[in-house]
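Given next, in structure tokens, is a single chain: the form predicted alone.
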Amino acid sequence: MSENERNAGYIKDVENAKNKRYKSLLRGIVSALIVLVSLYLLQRLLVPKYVDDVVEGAFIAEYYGEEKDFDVIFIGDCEVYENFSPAMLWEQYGINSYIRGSAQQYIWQSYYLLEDTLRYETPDVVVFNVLSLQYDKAQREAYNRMTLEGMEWSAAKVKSILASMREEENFLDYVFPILRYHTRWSGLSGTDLEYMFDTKPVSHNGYYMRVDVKAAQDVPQGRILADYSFGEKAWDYLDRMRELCAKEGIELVLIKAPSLYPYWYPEWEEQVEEYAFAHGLRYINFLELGEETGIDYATDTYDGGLHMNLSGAEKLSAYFGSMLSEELGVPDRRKETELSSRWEEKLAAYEAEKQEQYRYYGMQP
């Protein structure tokens, strides 16, 4: 065999070895991609969709699909997303608002949602409902997930997860939800397939609509507590919220919604009043403004006084909107063509659901 033939054979062997390594690498990459895509699809299938039952778990994520130019942002628990109607604020006052609420939203979660919101916009006013001051640690993982899973990934989400996790929870379960929901096979339904990649809106700028009526009767008084003081963690995050708003030039308004239960203790009221006075904050306890708001607990609640129904929410929003407009100077933006066009679509959806609920409950508008 000549030297040229030996060189050609050597080159061919090298090329064959390279091709084998390339094919092996390609097979590895394809196999890894198949595994990753399969895990992603399984995760999309298994995570709760929050479109039919427990819709509160969908509220936080809906914000990210909005044109973010809101003048008023509400943050807090069910006492904001069930008691205030951004549609009414727009119709009567031209106030462009959004509710970043979720079930039993803890104050540290409210703070990090505020941080998250400021990544996109700087509102004129932030409204925070003070009921969550009673909690100094998370009560249930389910409530954590209904707030945290809907947040887009950011430093704010990471910090909120770390501040919220109970001892039995794991940070990686939030990074890869399939680790938490891998046993959910028995609970799957057609909804999980229908909304595997996209979901339907379940709120109106964060407002959860209910038109049915259940009058408030025999509302229980609060049980005696060993200590009525709010915890250090709650005060710390209220300080952070106040300082962040001051830094960004945002008016922070503290409110107590007119929900009769959970019971709001006089001792809690005193602490909030003292804090607001000490820091020059506006605090409004709507429990004390029943005559001014016109709320009737026989007709304006759907669950015996815990939350307002549509009638109650619209009355409360009409009253609060006047304060936002006249006392805080939130602008009337109904003359802005593009924004008004967006609100026309929102109001149409709002009215459509209102009529659908009236039919469902056999009620007259």
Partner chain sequence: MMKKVYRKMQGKRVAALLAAAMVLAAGCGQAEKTVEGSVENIQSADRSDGTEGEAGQAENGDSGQDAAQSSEVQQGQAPEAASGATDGYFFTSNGVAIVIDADAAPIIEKLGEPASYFEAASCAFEGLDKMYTYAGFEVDTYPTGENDYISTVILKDDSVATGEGVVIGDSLEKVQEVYPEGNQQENGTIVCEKGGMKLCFIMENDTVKAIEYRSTVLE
The other form holds:
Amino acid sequence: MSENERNAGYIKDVENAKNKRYKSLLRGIVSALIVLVSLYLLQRLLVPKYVDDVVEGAFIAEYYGEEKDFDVIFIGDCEVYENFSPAMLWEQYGINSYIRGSAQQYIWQSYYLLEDTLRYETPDVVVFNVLSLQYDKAQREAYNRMTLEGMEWSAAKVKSILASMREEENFLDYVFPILRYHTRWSGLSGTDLEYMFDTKPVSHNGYYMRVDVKAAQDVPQGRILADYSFGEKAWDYLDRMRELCAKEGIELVLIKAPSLYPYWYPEWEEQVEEYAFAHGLRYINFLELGEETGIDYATDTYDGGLHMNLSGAEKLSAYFGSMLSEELGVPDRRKETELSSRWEEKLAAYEAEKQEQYRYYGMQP
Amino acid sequence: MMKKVYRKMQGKRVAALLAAAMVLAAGCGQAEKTVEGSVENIQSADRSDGTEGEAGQAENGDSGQDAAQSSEVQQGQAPEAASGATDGYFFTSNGVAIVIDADAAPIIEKLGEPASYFEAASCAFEGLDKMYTYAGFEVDTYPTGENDYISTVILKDDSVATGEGVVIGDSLEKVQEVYPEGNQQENGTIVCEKGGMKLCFIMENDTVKAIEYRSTVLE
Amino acid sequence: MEILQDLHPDVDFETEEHLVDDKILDSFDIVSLIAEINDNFDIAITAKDILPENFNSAQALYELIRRLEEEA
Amino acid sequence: MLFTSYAFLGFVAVLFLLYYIVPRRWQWGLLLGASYLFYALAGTEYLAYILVTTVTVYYTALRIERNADRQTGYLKEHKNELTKEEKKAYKDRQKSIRLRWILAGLLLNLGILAVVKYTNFAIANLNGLLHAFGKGESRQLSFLDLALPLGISFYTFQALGYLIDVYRGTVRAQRNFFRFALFVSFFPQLVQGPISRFGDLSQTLYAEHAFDKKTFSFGLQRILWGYFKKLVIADRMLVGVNALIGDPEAYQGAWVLVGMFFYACELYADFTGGIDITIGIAQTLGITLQENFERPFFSRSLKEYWRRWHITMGTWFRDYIFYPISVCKFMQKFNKACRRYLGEAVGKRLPVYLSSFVVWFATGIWHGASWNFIVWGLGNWAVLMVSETLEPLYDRFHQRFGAGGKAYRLFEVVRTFLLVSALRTFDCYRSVPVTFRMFGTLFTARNWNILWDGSLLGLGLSLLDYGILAVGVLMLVSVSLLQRHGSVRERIFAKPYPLRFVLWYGLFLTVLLMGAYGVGYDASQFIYNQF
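Show the form predicted in complex with the partner chain, please, the one above being the form predicted alone.
Following is the full complex, with the preceding chain placed first.
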């Protein structure tokens, strides 16, 4: 073998080795891509879509698609998202409002939702419903999920997750929801495919509409508790909420919605009144304002006194709206053309769902 | 010389990195630890609930076989609703035993027409918690699958007594005498845990103010 | 050798070299074997001598016995 | 940290990364740190226990070896001056010193094990006795509240095995204390074994390991397979097992058979899966651990089964308990006496039976401090002895009927499986009377229809779950069948890359999607799975 041939062979070997390395690198990259893309698709497929069954899980996320310049923001549990109608507030008073409510939203979650909201806008008024003061720790993982998953990633979300997690939960399950929902493959339906990437609106500025009626009767008294004082954590977050609002120049309004159940104890009422008085906050207990609002528990609730139906929510909104504009000076913005045209569309959707529900429940509007 | 020092430095840096990473990994471990803690609790509960000698002695995850059982304990919390028998306390009204976590339908049927009935939808979920009020007591249920199970029995006045004869208005001493295993908690409530349920006496000024039988499945 | 043959009449101990590794001799066999050898040769095979390499073949076993006889 | 927690995966991932970044001579030090961190995370209060064992065994082994070395040196030096008798006397003297050391080491460490593991068992039995003799409630002793340190049975046995090996002179003592500490605490095997021998493990444990792609990926593959067994099969089956043993009154007759089968599969998948994870982790670190299983359910007899199930425990008991007892002087004498008075046939067997009784009693109580485990161990012993005694009969039977064909072998395998599973029910029901009663119901309940009338779906497992389990078990069986002809991973490795990728990624997705883990599988959450 001549020197040249040997060199050629050597070069060939080097090239082969190079080729091999190149090939295996390429192989690695392609494999990794396949893994990542397929895992992402799987995750999108497996997470619950909250579009037709349990729509409450979709509320929190809907906010991010909005033009965010609201004057009034509601935060809290079902006692806000079923009891106030932003559409009504707009129609009657020109108040541009949004409800950041979710099922059994705990007070620390409300607080972090407020922090989250302030990343985008600073409203004039924040309305918080005080029922959740009774909870000092998360009661159920499912509720945590519905509130937290919809949030966009931010420090507020991370803090909210850490404050909410129950013993059996894991932070990683929030980062990669596929770990939490991996068993859902056996229960997938067409909607999971249909709404894999987009979603459809399920609320009206955070309001959950129900038009059916179930009169309240036999609502039980609360059972006797050993201890009626609210927990430390709850108070702490109320303090933080108050301080944050004060810092940002936001008027914080505390309310108790007129739901008859869960029972609102006089001992609780006392504590909230004291707190509101001590810090000069406005506190409105709608349970005591039956006459002023005109709530009729025979016609204005859809589940026997727990939540308002459309009729109840509109009555409450009419009353609360006048208070907002007259006493708190929330502006009437109906003259803003761009905003008006946005609301034009929203009102149309609101009306359409109303009709649809009347038809569904076989009722006369 | 320089080189050696540099290497040493590098060594230190690696060590720091190592420590940091380990702490990181350890941090993730936190949540886990509490889970293990709860396993222990369940086991000790097991031991105290009166099972004889051998059964209560199960050790955790030590020998190979037990690796299986440690996870078993963890998941072994499924509701024992299936069978009617219970080791726990229960309330009896007119000869009907109202057992916590038992299938509600037959019991409610035997109890007859309630004085009042209320159902509470929970936010966002299907299924209803139901409350039946009778003379002197209330029975609450929770849904699982197709059926409802008893979650709570609340004694409302002194016309009814616990199976062991305590009524509302009795003194702290009497409760402690009848239920020596009862644990008094910070807020004064005396809790007797037995057979996967809790019997609670809510106290005020050392007198019984309310009595509740509670399921622990939902906690 | 006779002892071995007694234990497993079907095995050719002359040539077999993996008695233990191939699981022809199990622990019971080994124990009875030791009892017999200790008895016949008046030596003491102890637990520490029970290693596969000592029992894998008749030859190895023979060497073990010789070594122990020397030591005694 | 459970193997199935995210924290553990994170821990291992960080360790892998660091392991191949740090200078190689640090690798074993890193492992030691990781092992102690792992142990501390289980509970810092346990650290004292493992440290005491490590220190005492380390020191005792050194003393013993120094003595042995001195003896050799002395004899060599004075080779020509000493008479044979003097030599022997000197040897015996030294030997008794060593014996005292090892006894101290053994007693101390077994004592710790006994106290933490068996005190409450002893108290319970004592109370039972007191009660039986009518001393009443007043004299009842209260239980000690001792926490059982993680893996204490495993690391104690591993350390004592080393001590005995040093005493016998089969291994040299480890002089570096920290290296020895790693041998005792090596974290993957801390929880459930295998019980390694120093002679085996030390060969790879302290070595410097360069990253090798193939070894590493083989390790990962084994870990994945382990998780498949554990999460997809064992933990899913556990739901059914719990339902069955949770309410023995409700599940009698044919249910007992169902439970037997479920528990056998669950235990196999869980335990071998866990060992796969352990060995896999060690392999990714370049460390070779002893295999602990050799397709045990293919065994044709109980004896063979015990050679192939939990091998490292079996050999430990054999080498450190069975052999020493069997060949000790007393036994030899006993052997002779038996043969003289009872005749060759019986006399030869009796001593062996006696020493294996001790071994099986120990095996039983090692598994757990309760009577059901002891009965289980002795049950195994009884079956083994009976079949040993009847072996000549079997042989004749086999010869007469030419049994040796495939069908007969299959019959033997099935028989062994049933026997093992039946014995296992003692540790499943955890109570001896309940187990016997349940077996009784096999003949009285007559509820065979539950096998096909849909009752099986009432155990908390859906039809889909049964489907997954069936496919999973089938996979286990086929992989075991393939393993008879060599490594399955090697075989897959020989296939083209895309195929390999699909295979392993498919297995990963199976674990990810069908594994019984996370909040969705938490039993208390089952009720509310309403999404």
